[in-house]
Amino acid sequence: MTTLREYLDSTSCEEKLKDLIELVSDQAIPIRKAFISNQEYVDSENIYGEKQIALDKWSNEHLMKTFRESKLVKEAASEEEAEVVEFPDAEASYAVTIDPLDGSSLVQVNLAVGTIVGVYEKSVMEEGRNLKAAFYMLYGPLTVLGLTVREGVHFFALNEENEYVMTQKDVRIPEGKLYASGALKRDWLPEHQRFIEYLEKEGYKLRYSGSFVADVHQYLKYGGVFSYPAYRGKETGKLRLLFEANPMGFIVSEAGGRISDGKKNLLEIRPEKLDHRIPIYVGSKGIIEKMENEYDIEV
């Protein structure tokens, strides 16, 4: 079977980018090992006012230490940091965004969570379409790596020797019939409510776990549309453009899907700040284009 490094060596990636992807992907091993001793909630919140579990902080600190020691990362932005972290001793210019542990509230109930990574040439404050690479590590029954380096989307799994081997090449998202929506139904805006009613009438099935990375991975496999819309109280959306939308949307788009704010491609939006929140519709291209064309979604 093709290993991660063998695949990377077959691409047009520069050597330092290959090294960075392999290095960060390998951090799934210590992060997963840390699950057992870092499950408790701690007496702190992240910069967004969300209660943290110990593993949130541990994963972030571990990845930042990895970036610093690698000398491959010039700057990094994390969901757990208030500002961009700079590494002046870096020998490469890559800028990295991370959600160290997406869906961390599910760790205590043993559901799938993951790490989301985006790699830019020089700055994290760029449109998602400028990503050089995007990938995620999903910690489920298997540890799965979903990766694009602008040459298609490919899945890998960590084997018994702690080596990633390819499990699916050239992933293409189908026009499936799954759907999910975040936020309380009572807070949905009318346009979004009408869209969800249309999906249900068309026979779409609800599949929502509460872990964005796990849900998008499922939709990559089976198709449909995942949404976390604007809603009453959060009219600008809840999920973050830099840490969640751009990397995962870039991967889905590379697999033939689409990500939208309800009106346009999210990958064309330049972030205004680290905490740039946005409504998200991501999944199969056909249903999202229908939504954009026929439903007057508020943005």
Given for the second form:
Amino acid sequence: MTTLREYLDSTSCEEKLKDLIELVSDQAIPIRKAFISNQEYVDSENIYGEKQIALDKWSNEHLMKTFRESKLVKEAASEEEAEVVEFPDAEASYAVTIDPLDGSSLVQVNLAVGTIVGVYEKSVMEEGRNLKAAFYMLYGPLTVLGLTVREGVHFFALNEENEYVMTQKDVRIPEGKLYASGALKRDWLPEHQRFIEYLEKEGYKLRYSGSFVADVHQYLKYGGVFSYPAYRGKETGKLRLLFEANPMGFIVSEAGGRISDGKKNLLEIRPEKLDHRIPIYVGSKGIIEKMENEYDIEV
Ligand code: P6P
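Since the one above is the form predicted alone, can you give the form predicted together with ligand P6P too?
Now the full complex is given, and it begins with the chain already shown.
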């Protein structure tokens, strides 16, 4: 089976970027090992006012240490940090975004969570379409790596020797019929509600876990539309542009799908601030374009 390095060597990826992708994806091993002893909530919150579990902090600190020691990263932004972290000793210019442990509250109920990574040429405050690489490590029954270096999307899994081997090449998202919507139904805005009612009438099946990275991985395989919309009292929605929407949306787009804010291609939206939240509809291209053309989704 093709290893991660063998795949990377078959691409036009720069050597330092290959090294960075391998180094960061290998951190799935220590992060997963830390699950058992870092599950409790700690008395701190992230910048979004969300309670943190010890693992959020542990994985963030571990990844930041990895970046610093690698000298491959000039700056890193994290869902768990209030500011961009600079690495003045870096010998490369990559700018990295991380959600160190997306869906972390699910660790306590043993559901899949993951690490989301975006790599830019020089700055994290870029439109998502400028990503040089985007990948995620998904901690489920297998430890899976979903990766794009702008040459399609490919899945890898850790084998018995803790080496990533390719399990699926050139992933293409089908026009499947899964759907999900975050936010309380009583707070959905009228056009979003109308769209969801259409999906249900068309026989779409609800699949929603509470972990964006795990849900998007499922939608990549089976197709459909995952949404976390603008909703009453939170017209920006909940998910973060830099740390969740851009990298995962870029991967879905590279697999032939689409990510939208409800009106337009989300990957063309310039971030206004680090903690930029945004409504998202991500998944199969056909249904998302239908939504954009036939529903006046409130954004
Ligand atoms: P809710 C996890 O906190 C997260 O950012 C995403 O991974 C997930 O899709 C969403 O929030 C879940 O939000 O409101 O359903 O708990």
